[in-house]
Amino acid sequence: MTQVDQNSGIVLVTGATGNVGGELVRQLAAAGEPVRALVRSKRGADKLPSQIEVATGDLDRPESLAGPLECVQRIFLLGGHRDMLGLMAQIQRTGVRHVVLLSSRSVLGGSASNAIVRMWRASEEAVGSSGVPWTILRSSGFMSNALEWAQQIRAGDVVRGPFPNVLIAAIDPYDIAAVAAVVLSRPEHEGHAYILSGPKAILPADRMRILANVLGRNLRFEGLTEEETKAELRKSNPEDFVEAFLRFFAEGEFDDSEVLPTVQEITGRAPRSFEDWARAHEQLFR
């Protein structure tokens, strides 16, 4: 790996060829800041800012991310890792000096025996106790995972999908970048968990209505029953992750609905809507 001044204030963002990595690496390069991009394969990477470092590495194995730490000082680290206590070892000896976490904000209304809640705690656990300076970002859901309707979309105007009667302040991506942006570039911002969401709570069908009205198409969401649920979660998760949506969204667990001010006072403007969203990316649903 290309030797680098260790001055230079590298900052490496895992996970960079998704949702908010991608963005976080745009926004850091369209800013000047050194970045290296870290990804398990190169495949997806050409779409990245060309005059970024890109290195390859498994998070799921700290011995691999020996080469692209060299002279990193800063990361911008996804949580969910099967050995993040070893994960943050490797971190803390090459002498970073913050680490900001991406975290979910179910970590404070969920059960400790959820399958999901205690993987975002051991997260948080092990960032928080491994002597490296941090900060967590707690997020809502994704305005992206929307993307999971894109091939329905495509196929016929109804779409089915789960949990209809759930509210969300899901947050673009874009904005869980821009404060970790702001957050990775000033220090008073080390030692704070911060909770994030979008402007507002809305349904699935309130989603869809958006899509409908930025394709100009006559979209219909309908909601999965109890059973479908569960084989539709079954597809893409293990049945202790199967269990955990159901407990948080079925049997109301969690409430993820609540719209809180963070974007705006940490970046400076509001955050994005949910058109906004869909209008960057409507393309992907073509």
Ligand SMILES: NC(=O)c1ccc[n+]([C@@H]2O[C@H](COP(=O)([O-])OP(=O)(O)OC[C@H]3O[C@@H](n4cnc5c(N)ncnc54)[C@H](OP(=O)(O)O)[C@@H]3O)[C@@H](O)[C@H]2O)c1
Given for the second form:
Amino acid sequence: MTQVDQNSGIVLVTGATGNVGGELVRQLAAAGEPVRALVRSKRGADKLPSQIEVATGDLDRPESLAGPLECVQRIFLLGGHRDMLGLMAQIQRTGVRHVVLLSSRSVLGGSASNAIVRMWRASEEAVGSSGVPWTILRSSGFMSNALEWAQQIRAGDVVRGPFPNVLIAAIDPYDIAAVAAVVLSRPEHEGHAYILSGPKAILPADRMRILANVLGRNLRFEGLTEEETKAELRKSNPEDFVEAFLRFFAEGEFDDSEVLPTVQEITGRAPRSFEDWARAHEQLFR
Ligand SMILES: NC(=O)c1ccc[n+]([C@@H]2O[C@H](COP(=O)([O-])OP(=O)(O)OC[C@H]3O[C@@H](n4cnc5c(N)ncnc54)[C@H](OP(=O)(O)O)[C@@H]3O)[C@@H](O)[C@H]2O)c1
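Requested next: the structure of the form predicted together with the named molecule (the form predicted on its own having been shown above).
The next block holds the full complex; its first chain is the one shown before.
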């Protein structure tokens, strides 16, 4: 359980309706931390426990955060927003004492000509140059990316997806949130960038087998062809991100398979397995 410092002010959690932010809001609230959840619309508040304080703002419009940042001393921040420098200037002006940025470990190996690497580097640089004490969490791919399969799983036994041969040491968002909760509560983590991974590198077909066991189904994963992969990625990404994903995973520019001890070192317990994640979220596939 996170240690509570009563003098450390409100924690603003961005992405509070998402996988990591949602877990973090619940964990901080359970630890007795004064937490405020940032949502873009009041409808987002319906996804959060009713006792959580909610504020409305848009990270792409730094000026909209003046209200949400009132009395905030610590912030859990998602990256990749339109004006990261403006956002950090707004955060710095309001007297925030510690920002914990969620980044990606793709920032380390990838080339600056890759649009996703550029986005994460720009986010980290904006935080690092802001003058606000910071901690950066560079994560591996998330276990919750399997939610992209939910519709196909509900429709039948064969799930088709990109990059069948790519091993990823996927991490449970619960563990990213657990690391963030510890880091937010202890000043000794300021100035550190931590690389986080899950407990084991697994293929999409391994994840599908585990989900099948949990759901009591006979599910099978099939890889998409290169053309199908491009078409699939284009449904939810701009063209430069489509190219970036292909460079990462089809051309091997980014290896997301290394298993690291960071979650254990920071939280004092082992990271959750994909089976743990699947059991906790099985209702989303039914
Ligand atoms: N998936 C991966 O494998 C992976 C790996 C490394 C890093 N990441 C990064 O980790 C972060 C969190 O991922 P996640 O899966 O927890 O998120 P998610 O479930 O996809 O949800 C995104 C969250 O960000 C909020 N958001 C998006 N744009 C916003 C804006 N302009 N202003 C305010 N809030 C905004 C959304 O709020 P609404 O409810 O208003 O939409 C939502 O709460 C993302 O930045 C992602 O890029 C992901």
